[in-house]
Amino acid sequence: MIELPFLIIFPAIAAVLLLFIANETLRDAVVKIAALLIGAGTLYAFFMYFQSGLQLFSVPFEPASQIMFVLELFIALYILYVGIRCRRYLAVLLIIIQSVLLIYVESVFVMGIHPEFNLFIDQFSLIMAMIIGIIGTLICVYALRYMQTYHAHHAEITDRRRLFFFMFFVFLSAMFGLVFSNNLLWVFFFWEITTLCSFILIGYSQTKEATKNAFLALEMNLLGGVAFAGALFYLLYVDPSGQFLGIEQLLTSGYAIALVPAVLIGFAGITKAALMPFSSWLVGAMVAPTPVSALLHSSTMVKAGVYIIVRFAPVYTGTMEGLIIGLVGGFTFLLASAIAISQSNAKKVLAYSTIANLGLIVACAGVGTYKLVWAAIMLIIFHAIAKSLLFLCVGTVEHRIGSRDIEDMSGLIVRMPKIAVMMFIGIAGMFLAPFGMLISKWAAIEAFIEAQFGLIFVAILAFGGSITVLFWSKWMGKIISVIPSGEKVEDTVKKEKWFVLYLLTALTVIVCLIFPLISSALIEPFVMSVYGQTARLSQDNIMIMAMMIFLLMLMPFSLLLYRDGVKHVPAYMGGRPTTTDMRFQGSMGITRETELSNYYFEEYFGEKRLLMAGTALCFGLILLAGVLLTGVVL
């Protein structure tokens, strides 16, 4: 059991140390040692418990809960202060409502309860812990050199790296606490810490835009926090003994008790996972340094949202409220994928891709059949690895070429061949077989066919998946296009960055290769323990994976064979005379330079057109769920 408290407490201790270390060399050493120990602790916990199934641990409730309550009040006072100072009165109102609910719960109900099993671990917790402890710490190591370069390029921004790394490790601590906590009061505490960390990290540069977007994230997540606090109030009002505060106890309590808190917590998950109508905060978070974006997308903030919804998936099964949550996720997947077509900013493409995939995960969890929960967990794993790799690659490219625009990445295979191969693998991991994202989507389609109202989701997934192919293919084509001349600019990339990028690339491939093992050893036992039956990786999918392995191994490495001495053949320009340096003879004998550009169809798929439609549609669905939930309560 000591592994769980270590993973929760040690990152917080490392965070405090980093807050007071001003020396850059010492800070680098502390970050690397802490990352190594956290990664080792995660692996140790994995090998200790991956065959054990659900394990509940008895942890003293009162001392820890009292400390958490005091810290929650300090967090509330801080948010109240910055909200008043910056005149963001919606944040002030929401934190007041949340604090009043929390103080009432603590003073009226909590004093008389003594939950015993406050920590737990199962295969799903282990999967999440591996994502946090491996991917999260790799991002921390990558951030060492990134932030050094970041401040060299942005001398006007105050160097607050002590606060930056403090928040990074607090984030990891909170995520470990969230996925290992069985007590919903403790889950709520760690939930709010992630909200605070994201607020501070998004606003790191302290520019007007960063501050505005940080408050947008704060307000939307506080709205979810109010719903979470409402769920705690409801549970303790219905049963003041507090026996249903345990997640495991609540899930086995039955529809009548669990549905209301599950839907309220599901709403909190929707806000934190940045589904429509709350997706704007995650797009706005792109103003933060790239490691922040990678951390939010792959191993912390948004993963907390989908984690909690997948946890409560058995409660949503067969309910109208669950169907509505699924539809919110489904329409988010479709519309966010479509918006990604119109984006040339690489970080925005990654942002909308994240929102889309989170929507698909929530669609699976909302409908909540055992096959769909299997697919949802697989999507979480593959999305975390591939998206972290892509974000860090984009950050590296931006520092080398001075742009994050996809159009400026033409011929990246010439200028930054190693990074281009890594990006190729990362993008392939998002939509090509044999990577698990595509296999999981196929499994989801099969599961939706058997589910209630499943054909709606099948149609959404079919159209959304097709759109996904379009925007990823455009980007992939730009990266691997060969240009006549291009200066190599990747030689100055720091060794820490290379280490992280190589490791994430290897993880993307390795996890693909051991896909069936992950399913049989982790996901299937978890689904079996919850539903009494489980999905399995079909033989057809395994055969497809085997056939695609050849292309997986051959294509990226063949790109490395490109050399400066390779013969260039002039581009075909419809019979026009062309030269090897991409020029052609146009009308009136004028020589013009060839320009290649993708289609973005902004008039059809632009943010203004689709974001408003998605916001209205999903907001209406959430209101409908609220009406239905009111009927259940009354």
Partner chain sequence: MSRQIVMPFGPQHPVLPEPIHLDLVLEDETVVDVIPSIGYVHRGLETLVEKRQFPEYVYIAERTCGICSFIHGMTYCQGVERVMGLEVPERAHYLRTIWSEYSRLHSHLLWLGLFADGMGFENLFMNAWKHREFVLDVMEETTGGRVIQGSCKVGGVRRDIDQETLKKMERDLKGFEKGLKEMANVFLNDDSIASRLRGVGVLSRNDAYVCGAVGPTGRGSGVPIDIRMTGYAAYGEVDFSPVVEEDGDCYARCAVRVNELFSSIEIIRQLIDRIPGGEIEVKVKGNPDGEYFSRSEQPRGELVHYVKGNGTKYLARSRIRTPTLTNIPPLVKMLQGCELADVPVIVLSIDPCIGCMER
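Could you give the coordinates for the form predicted together with the partner chain, as opposed to the form predicted alone above?
Partners and other molecules omitted; one chain follows.
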């Protein structure tokens, strides 16, 4: 079991080390070695446990819980301090409520209670660990070069890279802790650390906007934290012996006990996963350097939110509360996808797409049938890989062309061919058959039909899915437009970045190819162990999809066929003679340049309007769930 503490503690050690290293070469070395070790550790853990199913461990180190409690108090104090200093009293209020609850819980109940098994591992934890351990560390490596360029571009921002990398590795550590902890008190501790890390990382640039958005994230996450603390309180209140503090124990305890904490924690998950009423923090988090966004969006933070909800999915199955959580997810999926249409800022599009996909995952988990949980886990995997790839691509492009606007990315295929192809694959991975996300959506449609009230979700998926097609393909279209005058600018991209990007691109494709293996080795056993039955795609379909992927990979070779014998002519411009850089003679004797932009449909899919609708709708649903819950509690 040594792997688990290693994965939790080692990143923390690396983090502390990085806090003290100012030398860049040394930092590079440490980050790379740490990343390698963490990656190796995850792989090792994978090979050790992927067949063994659920394993519970007790931690022989007694004072661990106490140390965590003390650290939590420190965190609370820190937040209190910055909250007061920046006059964000909502944050202050929330942290006070949360701390009071926590202290009460710790002092009244926990003294003397030690759940027997604090750590556990099963296939789901393993999947999460792989995502964190591989994608998270790749982002760390990427961040090395990125932050270098970032500070070269932004001289006005103080170089706090030591803090940055410290937080990065703490984040990883906390995420490992979160997915390996069986003890909900421990989960809560790691949960709070991720909140803190995200707060500091979002506010990294210390600009006004960054600070504001960091606090927004903090407040919303603290709101979830309060709910989480409430769940802990409820659990100990119901059973002071604390035996239900273990996730496994809680899950097997039945609806009567598990429902209330599950819903409260589900609410915490919703805030962390940035679903609809709380989506604004994730969009606001875009002010942070791109690796932070990548980390938050793909492998950590939001994934913590959906992780916990998927964990509790069996509890939600067939309940009204679960359905409501699912609906919140469903509507978030629909509306966030729609909002993404009206965005031209690449990172914002990615943000809304993340929110949408998290919504879909939550929708699956909320309704919580076995097939849906299967689909949800698939979504988590594919989303993490493709999204991190896209974020890193956008980050690289941003540093080269000086803009993160999709409109500025036209002709990327000429200017940065390799990045463009990677981005292309990443985008394809997000919505096209036979790539992963689509497979999961497909599975979700099939599963929803059989679920209760599934028709609503099927409709949401049918419409939301097509909306997704729109905003991704127009982005794709933009990057592959061949501009005759484009100049190549990607030569300056550093080799570390290439390495990470190549690896992620490869992963996107490989995971699609081997997903049947992942499914049968990890997801199916997990779903089987929880539900006693499992879903899988039919062999025929898998075959066909594999064929499609191979076909897709073969198609580019057709370009060779057209090497010669093809005559190039300029585009049709209404008969007007056009120069090679697409200038033509316009009216009034002005020479005009062709400008082409995508459609954004502000009128229909405007951010403000839909956000308002989504917030109202989802807020209402959550209130409804709250009322139902109160009914249960009383």
